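Okay, so here's just one chain, in structure tokens, the form predicted alone.
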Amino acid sequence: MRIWDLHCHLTGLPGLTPEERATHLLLYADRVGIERLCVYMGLRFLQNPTPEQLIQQNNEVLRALAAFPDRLFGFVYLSAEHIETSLAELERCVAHGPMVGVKLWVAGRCNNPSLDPLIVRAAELKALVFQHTWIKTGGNYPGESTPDDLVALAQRFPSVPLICGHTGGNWRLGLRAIQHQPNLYADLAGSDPTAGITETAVAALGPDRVLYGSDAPGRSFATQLAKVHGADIPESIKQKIFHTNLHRLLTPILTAKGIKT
């Protein structure tokens, strides 16, 4: 099967520099078959970076990206925090540079109108949006955004399509908020590989709101990989999974960018 994963990052990888931090990661992904692979962030998690940090963020992404460009997408790291250089670094990553997506993560809960500004302009880039949600039992971080958050969002925009990052971790949860949101898409990484995530899925969204991502290096590509392996679905939907749905959603901004797969 072809593999794209939707949810890499460079943090927690060997190497100092992420040009020796992306070799590590298609090096492990190499064993397992992956062909591509979205990465995001720089080489260290930063929740609330200021403006500087999200343009050094960025540019080491940018590094990872330029010695790898037949396997990397890159998404840019905005922050509800910093609208203008958020703004900035759309046109500057996207725009003017080789990112294709954006990716969203704690800094400020994604049901704020205060965020609409990047949507609308990822929008007219043809970007892919990424938002990380997460419901944890002892509380979330400060701005961290729950599934709940990211159906109101997607509501205000109901043309773009929208990825729930790690469905929420607790996704039967996290299925249950998006079901009935058409563009809102379930990334499958980061949770703890338990039987049925898969199924209830697809049953839950249908085979084409469903994608494959790792979250690695913090996971390893083979429980997240056996996620979809070993679900009890036709062969045919886990090539979508995989890879269909994916390709799918950054054809848009592939196809403007003259970017061939």
The other form holds:
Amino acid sequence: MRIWDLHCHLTGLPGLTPEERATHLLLYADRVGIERLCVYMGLRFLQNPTPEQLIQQNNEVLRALAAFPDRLFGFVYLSAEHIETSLAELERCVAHGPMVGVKLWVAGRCNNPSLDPLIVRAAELKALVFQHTWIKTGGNYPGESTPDDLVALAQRFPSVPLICGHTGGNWRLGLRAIQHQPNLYADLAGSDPTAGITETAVAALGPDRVLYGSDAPGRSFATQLAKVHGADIPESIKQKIFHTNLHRLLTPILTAKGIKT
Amino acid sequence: MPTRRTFLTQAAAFTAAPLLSPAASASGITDVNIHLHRWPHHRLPHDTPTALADHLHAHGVAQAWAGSYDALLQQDLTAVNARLAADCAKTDPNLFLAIGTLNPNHPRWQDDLKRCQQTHGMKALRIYPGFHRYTLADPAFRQLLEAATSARIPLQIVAQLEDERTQHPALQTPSVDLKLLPALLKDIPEARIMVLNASSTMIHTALQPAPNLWFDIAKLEGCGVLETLLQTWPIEQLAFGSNAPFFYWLAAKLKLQESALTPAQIHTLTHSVFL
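Show the same protein again, this time as the form predicted in complex with the partner chain rather than the form predicted alone.
Whole complex next, starting from this chain.
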């Protein structure tokens, strides 16, 4: 079974440098059979980074990528609060750098059309766009997107694949929200390993729109892998979720950049 | 810094990696954290006793300490405990060890304690302070702990069952504040307590090793969480718990592989001596 992990970070690991953090991340990944990892954001979590911090965060990921170019994929961290800096970071890290995707977190909700220039440019570069989403019982952060917010964005860009980070956390509601928007993909990462998430996602979206991710190191690889390994679905579908679907989504940009996998 | 050679070695390792390494392929597992019956507001896979028994056997579980989800909201705990005992005995008495529930806010909860121990032969009891709306600071909890200790019956405290962020709006239950536990256990040194579903944060901020305190691994998260925890916590006082069927059972099992554990450590972890 080939496994690519859509959703990893460098926070919360031993080590003071990006290279040391990535070394530890890969140590654990190797134990559970993960071949490649998508990494985004820097050595600490910044929910609403300044332009300077955004650049710093991406620099840290670039250092990790340089150390492990055959194991890590990088997604550039962008912010709805700083569109000009974000566009410049797209050019620096994706158009002229090694990164292959975009990470949007909680600086601003993604249904706001002010974000559109980022999606337009990311699509031109074939960069895969990942948007964090949650539906929290106690209420979201002010700038935190819901799956419904992402549906609004996806409807404006129906030919651009977009990833629904965490499947909304509350995945029963998240899957309902994104089910009928065919350019939206479910990221299984970063929630408790509640039984049924993967079976329900496959039933709602089909086997080609579900992606394995962990949200390591905050989450164990173990608990997140179990969502797929432990699901009552055919092995062929597990392989799609673990690898084939993400590989397909990344193939355009990997091909454009000449990255062989 | 890894070289090309070390990368190739790693690459060969992961492409050949089986789902479970030999070191993590424990058998005869004791799972200390299982529930029978229905989760209150949605169906779970394996939520009938027979289906759960088959599922656990398929994963090499030899003994499963089973509470009942019915105890979360139903007020007739006498009936819940009787039904749990009957279902465990009827389905697979070698696999399921019935763990009854007490609620110290209920009148005459002491009668339930006696029935669980003397009528049903239960060897441990489980409490749900979050669902039953009390804290460990409440005098009622201390009374319950003293009574259970006098009766020489260990307690499992369920610290949480579901992430607060995803709970049903009508059923929001706080996590249990465990900060008082070390002092209570010092006051009542004969008590035996196992905390279920404690998070790594709860353990690091509220608990310290004590000879009469255990917890399970079901809700622990983070890369290599077990090997990190074992730097400060004795393996003898950790137990393999899965929180199934709410969680995928494999989530607990794969933690044994993600951390660097010796076969002896895995054996200790998966064969709890709490009871």
